[in-house]
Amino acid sequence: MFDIATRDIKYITGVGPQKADVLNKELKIFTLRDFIYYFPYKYVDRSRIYYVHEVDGNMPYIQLKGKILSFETFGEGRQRRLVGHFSDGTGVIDLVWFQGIKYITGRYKANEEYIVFGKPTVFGGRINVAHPDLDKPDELKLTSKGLQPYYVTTEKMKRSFLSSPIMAKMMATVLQQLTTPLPETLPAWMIAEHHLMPLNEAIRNIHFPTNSEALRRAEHRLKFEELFYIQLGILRYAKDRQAKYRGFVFEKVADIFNTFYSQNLPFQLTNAQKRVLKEIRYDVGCGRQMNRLLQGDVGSGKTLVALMSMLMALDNGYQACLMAPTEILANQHFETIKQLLCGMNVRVELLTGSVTKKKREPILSGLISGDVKILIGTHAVIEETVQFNSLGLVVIDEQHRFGVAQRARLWSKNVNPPHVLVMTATPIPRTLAMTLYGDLDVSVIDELPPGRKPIVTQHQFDNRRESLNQSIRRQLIEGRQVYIVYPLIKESEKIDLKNLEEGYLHICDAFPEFKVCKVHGKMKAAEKDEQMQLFVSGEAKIMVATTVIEVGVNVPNASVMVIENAERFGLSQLHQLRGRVGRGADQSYCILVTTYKLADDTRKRLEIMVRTNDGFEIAEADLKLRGPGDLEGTQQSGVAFDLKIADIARDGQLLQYVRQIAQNIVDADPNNNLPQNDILWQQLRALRKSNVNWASIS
């Protein structure tokens, strides 16, 4: 028996070099193992054969048994189509082909019996089945329940004769050729304890289920294994890292922290902020390197917690650094922190790409001498030239905007890696956080500071433009500022930019007495900053923008956020945008403007936005509606592993269940040497080689 993990796909019966090339490029299928782990996305019950007279155009899929009475061709050139008139004696329907006409007429004959399978539609008052599957009754082996697998295929695959039925035929051939059972990937004790279907049985039943119960058990086994190994890998990696890296011990909370707490604190800390500070205080004092994710909605006071954590480092003779994804955000952090530390003898410096060489030199020498206590900056802080005297704590804002390599370079700024606090205003559902940031401890600030009023969110249709403009004018007359956001999506970039330009001119016409600025990602950085500054300073009262403002601009006086074409944004992104207002004491509003025609999913999204301001509830709903691969606003394309069957949104309970099993194993077998777990560590090593980069998870 050959090794399925190394057996090249091109040597499989029915594949060959050309199809193998398509499978390589389109689906990243290179080996026999990749192929049998390419699972169907749905199953259609083919156990029932209908009569023609029962069929109508609303049925999903049908199966008929009868004869093609005759063939006819219609149209010329690209419009040409082949029609086969098919009957079982109870009526006649049309089978239609738009491509491969020569192949069909050469292969199928009139007056011979076939089983037809396809989706019926009505065209010109007659029932049609386009591009049906046709099989001879004696060649078609239906399983007892007739559950037929369907595989996702691309246009390129279909053009290379790799449609779903052909994939199914190839899969059946492959599984027939595997005469010895597939080697088990979980230990016998785990299969028995958790009542799991053996791997060999699961793989065969996931492709060709003998019945729906067998399919359910096969799915459970394969999901269990996939999620279990992800969690085992993350927890093993975290444990190894803890053992390898000792953290600096911040023994005391002393003068700097206490002076700030008693004299400079702008308002009473919320209970959530106090709880998080306690968690951080424990981490930095216990001797292990802190790796903590701090989640909190926009405006929940994360920056204050980050600053107080940095002051703990200062009290123990270390320096601290805060890294932000954009210059605007870095500038804002710098201004906020300077203001908070006003009157205290703590040197804070800002380092971004636009800091001149002349200003840069004293900052760099101050870092080496230890005079600069807190450095705030963008990617510029990880350049080779930036050296610290003793960096003890790094705060990273909006973690998902930094690459792994960039974060790793921060670690090398000291002999021991500094403590790391990662902040995000993107609420990440618990199940996703456990997978994406599995080795980070998670802290959540789930209270808003006192005096903040919840933002009022409304949904309006775009035919009520006049009354919307009147509401905006009322806010402007009261001295407030307004954001108006347009979508800018790659696929329709040209149209979107045109809409934004037209919108900008329309707003200038509607509000001639107020200065309007505009910002979008296609502008040069200097031009963008200049326009942003007009708004931040209060000179411009209205900002027309794309989602470039999603992370970062802090204008407490802005009280209205109008989101045009809100149906085109994801939930998390709408929530991020809404968080740009509501930063002052005034009542703030978010208006979601859409067309009247909306899909059900879109309507649900907008209803959730209107109903709640809770970022976690929104993130959970977003995960369910959209799946984990596309959490806009969190840009989770950084998922370090390719899930073949599990779905983080729907399999959250299973994820938590297997995580606990993995945790117990890591605790009981810290050195990977218990014989009953041999198979686990072997499999984990194999997975690490093939498809998972664990380092990129943290």
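Residue numbers count along the first chain shown, from 1. Quick caveat, the model's predicted, so the values are computed rather than measured. Here, rigid core means the biggest group of C-alpha atoms that superpose within 1.5 Å across both forms. What changes on going to the form predicted together with ligand ADP:
Relative to the superposed rigid core, the position of the CA of Ala130 differs between these two forms by 2 Å or more. With the core held fixed between these two forms, Val456 has its Cα displaced by under 2 Å. The two forms, fitted on the rigid core, differ between these two forms by 2 Å or more at the CA of Tyr151.
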Second form
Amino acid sequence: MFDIATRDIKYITGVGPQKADVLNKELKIFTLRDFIYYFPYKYVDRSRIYYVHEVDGNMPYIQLKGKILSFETFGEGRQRRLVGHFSDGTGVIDLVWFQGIKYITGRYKANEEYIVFGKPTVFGGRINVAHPDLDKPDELKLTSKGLQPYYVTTEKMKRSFLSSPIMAKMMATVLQQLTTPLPETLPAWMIAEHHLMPLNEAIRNIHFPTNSEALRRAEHRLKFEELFYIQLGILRYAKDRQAKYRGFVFEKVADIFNTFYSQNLPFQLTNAQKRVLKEIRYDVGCGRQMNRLLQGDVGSGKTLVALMSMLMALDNGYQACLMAPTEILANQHFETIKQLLCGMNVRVELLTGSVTKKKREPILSGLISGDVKILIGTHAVIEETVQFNSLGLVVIDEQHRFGVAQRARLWSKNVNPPHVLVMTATPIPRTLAMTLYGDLDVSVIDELPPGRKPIVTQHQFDNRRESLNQSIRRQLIEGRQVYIVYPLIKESEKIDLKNLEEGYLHICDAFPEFKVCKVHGKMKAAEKDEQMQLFVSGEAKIMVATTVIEVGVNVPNASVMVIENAERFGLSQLHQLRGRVGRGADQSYCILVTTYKLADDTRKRLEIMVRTNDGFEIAEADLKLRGPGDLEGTQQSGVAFDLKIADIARDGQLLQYVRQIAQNIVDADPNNNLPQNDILWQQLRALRKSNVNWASIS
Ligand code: ADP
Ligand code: MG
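Return the structure block for the form predicted together with ligand ADP; the form predicted alone was the one displayed.
Time for the whole complex; same chain goes first.
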């Protein structure tokens, strides 16, 4: 038999060159292996018809048989919808259409029998099926095949007649042609020990399950394998790297650190800050190259930890560098750190895109001579032209804005890779961190500096402007400052900007006695900085802004965060925004303003925000509600692989289980030479070559 990993699909009967071309372009399916590993995203049981009285909102796609009693339309213009009240004698549910209303009423008649196919949901306390398929019973042959696979298809595929049913047909043809069993990809001992379905059986059942039990076992086997090889790859790589790279050794803590600690530190470190500094101290002293992720909720005092780690580098004759994702944030770090180091003889410089050539030159030469000890900047600092004398530590703030490639470029700034400390306020659930970063060590600041009052969060509907304005006024009169945030996304940029401008005018009107400033991403950098400065200095009392303020801005006097159209923000984004207040000693408030009509998910998001300030709880909830694919920033943060079947949100337990198995294997077989593991290392090599960029995970 031919090798499935190299067999081009265009030569496969049932596919052919034309379809192959579309599959190449749309799904990056090139080989027979790619094709049979293109798994269905759902299965539909079209062998069974349900009764209306059995239906609830949590069911997948189902079929019902009955009649539309009557049609009714609701709403006007874009809100208009058509409802067909559908019954089979056991109950009534609503079929709903938002588009093509004329077509539907022309085509389907009341009091005739139809088979309805769709996904039930609950809306406004009633069960709905939106945009169902309707067929006459005699035109639809109910198959006895049971579970039918559904494949994700793109618009282009559909236009080339590659719909889901066609994909299913091709898959069936292709699998039939595979007359010899697919070669096993896990060692026999593992399959026996963990009661796994053999690969050949699993692949056939994942596409065409014989029954739901076989489907469950096939899914388990394939998820197991997928997660296992990722973990094995990460752990193998980590071990090899530890053996290969030496880290700079920061032997001592000396004058610079000690002077800062005894004379400049404006407050007591929290216990969490102390613990994390100890962990970092150990890392940079032990001879290994540090790769540490520092998680700490907004306002937990990460900047100070970063600075003190940099001072450790300085004490040992090395330079340090701090990278921030935006110019505003880099500026703010620069100011904060200069102030903290006041009176100490440490040269700190700022390098961003807007630093002029004239100012840039002395900085660059200071870096080469070693005179500049700390460099703070945006990604300008990783440009080719920036050369250090002896870079020993790099701190990356708000890591999720930095791509993996950018991180990798830092490594080339010295003969050995510098120690790396990555700081993030997006708390990444442990299971996800394990998969994303593999061997990155994780430190957590789980304690806020003393004296902070928990932020009070409220949800308000947008028809209660008057009472909202009154609350805002009360805070302003007490001398506090207020943020008002509007969503701004590319797809609806024009409308969003208009909303923001209108909101701004409305606020200026309502609060004539206070200065209002305005910041959004479409402004020129200089104008933005100027407006921001008005707020930072306290001259402006209200800032109307888009999410540009999300990251890092620190104005302790601001005590109110109003988020307009809060329904349009994701959970972690809401949490980040809320973190802009509650930084001073005063009671702070976050007010989530939404329209009256809310989807279930949205309501849940808002409830979580009102209930808790705990970033980790929010991140876990976010992962559950949205799935890791959407998790803010994961795309940029270096997920170097896409999961075909496993789901990090749901398969966390399995992930930990297989990680332990992988760990045991790497420990027991450090040089890859136990014969029973041959298949593992072969498979790992093959995977490394194909879809996973291992070097970037770490
Ligand atoms: P983040 O972790 O969000 O980056 P910052 O480093 O900006 O937080 O710190 C938030 C605020 O808390 C700053 O104003 C900082 O000066 C202050 N802060 C940090 N550590 C402490 C501490 N141990 N005690 C009191 N205030 C602190
Ligand atoms: Mg910060």
